[in-house]
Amino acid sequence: MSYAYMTTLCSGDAYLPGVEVLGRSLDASGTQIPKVVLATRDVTESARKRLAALAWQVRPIEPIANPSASNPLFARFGPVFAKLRAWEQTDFDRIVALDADTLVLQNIDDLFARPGFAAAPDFFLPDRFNSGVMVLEPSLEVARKMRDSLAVSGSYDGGDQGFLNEFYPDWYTMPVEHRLPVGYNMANFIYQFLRAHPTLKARLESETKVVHYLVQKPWQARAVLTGGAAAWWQRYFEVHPAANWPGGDALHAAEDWAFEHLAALALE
C-alpha cells in the first residue's frame, strides 16, 4: 500500500506558514510517510523551493472554480475547491488530507488503516463532517463524479466542506470506522478549553491528536485569543528559529492564558 499525508496550498503564499508548521508537526510525530503539497500555479517559486527543502513533495495542480464563489461563508473559501484534486492522486492507495491550518500533536499513522472515506464531526454541525482532516482513497472515477456534481450540488458554507457533505450525504450513518473521533480534528478553542480545566484535561487532553485553527490563523493575527497559540508557535519557531525573540514564547503562552480566563468568566 502506498500512503501520503497531503495538504493544499492555493491562492498564493498566504498559507505557507501553515504548511511549514504542519510539516514540522508531522515530522515531530515520528511518521515516515511522505508529505505531499498540492500547489496551484499562483504559489511562488520561492515557496515551492522552501517546501521542497522541508521534505514536502510539491505537486502542481490546476485550480477548480468555486461554484459558490458569490456567496462563501468566508472570503478565503474562494479557492478551496482545489482540495478536490487529492482524489486524482492515484499513485497513492490512501491519503490523509490535512488542511494547512492544522497542527499534529501525536502520531496519526493509524488513520491509514481506516477505510476511505473517513472524517470527524464538525464542531458547529456534528451530524456533518469537518473536511479539515479526511481519509480518502484516490479514484479518477470519484474525481469525475465530483466535477460533475459541482454544477448541480449545493454547499451550505460556500466551500469544499459544504460540497463534500452533499457528495457524502450518508456519512453520519456510515459504519463507525468512517467516523473519526473528534480528537483527530479538534477545534483550537476547544483544545485550549480542555487544557484550562483540570478535570477535562486529565481525561481528554491525551485524546487530542490534531488541532484545527478554524477561524483565526496564528500567523495572520497579532494576538490569537481563541486558544492553541503556544502549541502552533512552538513548531513555527522550530522551522524559523531566527524569528523567535526574547519573550516570544511567553507572549504566546500569555495569549492562551488570556483565552482560558476569558472562557472561565463567560461560564461563571
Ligand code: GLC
Second form
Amino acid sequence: MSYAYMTTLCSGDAYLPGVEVLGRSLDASGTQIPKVVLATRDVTESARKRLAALAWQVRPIEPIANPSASNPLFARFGPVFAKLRAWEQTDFDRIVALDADTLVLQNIDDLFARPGFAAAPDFFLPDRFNSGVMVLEPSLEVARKMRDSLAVSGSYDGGDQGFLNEFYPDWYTMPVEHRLPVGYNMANFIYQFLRAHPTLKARLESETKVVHYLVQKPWQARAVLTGGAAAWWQRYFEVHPAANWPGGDALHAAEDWAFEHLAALALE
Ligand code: GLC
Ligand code: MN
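Since we've got the form predicted alone here, give me the form predicted together with the ligand too.
And the full complex, kicking off with our chain again.
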C-alpha cells in the first residue's frame, strides 16, 4: 500500500508558514510516510524550493473554480476547491489530507488503517464533518463525480467543506470507523478553552492529536492574546530559528497561560 500525507497551497504563498509548520509537526511525530503538497501556479518558485528543502514533494495542480465565487460572503474560500485534486493523486492508495492550518501533536499513522472516507465532526454543525482532516482513497471516478456534482450542487459554507458534506450526506450515519474521534481535528478555540478546565484538561492533552487553527491563523493573528498557539510557534521557530528572539517562545507560552487563566475564571 502506498500512503501520503497531503496538503494544499492554493492562495499563493499566504499559507506557506502553515505548511512549513505542519511538515515539521509531522516529522516530529516520527512518521516515515511521505509528505506531498499540491500547489497551484500562483505559489512562488521560492516557496516551492523552500518546501522541497523541508522534504515536501511539491506537485503542481490546476485550480478548481469555486461556484460561489461571486458571493462576497465567501470571498476567503475562493480557491479552496483545489483541495479536491487530492482524489486525483491515484498513485497513492490512501491519503490523509490535512489543511495547512493544522498542527500534528501526536503520531496519526493509525489513520491509514481507516476506510477510504473518514473525517471528524465539525464544531459548528457536529452532524457534519470538518474537511480539514480527511482520510481518502484517490479515485478518478470519485473525482469525476465530484466535478459533475460541483456543477449542480451547492456548498452551504461557500467552500469545500459545505460541498463535501453534500457529496457525503450520510457521513453521520456511516459505520463508526468513518467517524474519527474529535481529537483528530480539534478546533483551536475548543482546545484553548478546555485546557483551562480542571478535569477535562488531562484528557484533552492525551486525546488531541491534531489542532486545527480555524478562522484566525497563528501567523496572521493580530490580537496578542490568542491562546493555544504556543505549540504552533514552537514548531515555527524550529523551521525559522532566526525569527525567534530571546524569550520569544516564553512570550507565546505566557499568552497561553494568560488565556487559560482567564478562561478558568469564566469556568468557575
Ligand atoms: C472550514 C474547513 C476548511 C474548509 C473551509 C471552507 O474552515 O475547516 O477545511 O476549507 O471550511 O469550506
Ligand atoms: Mn483549515
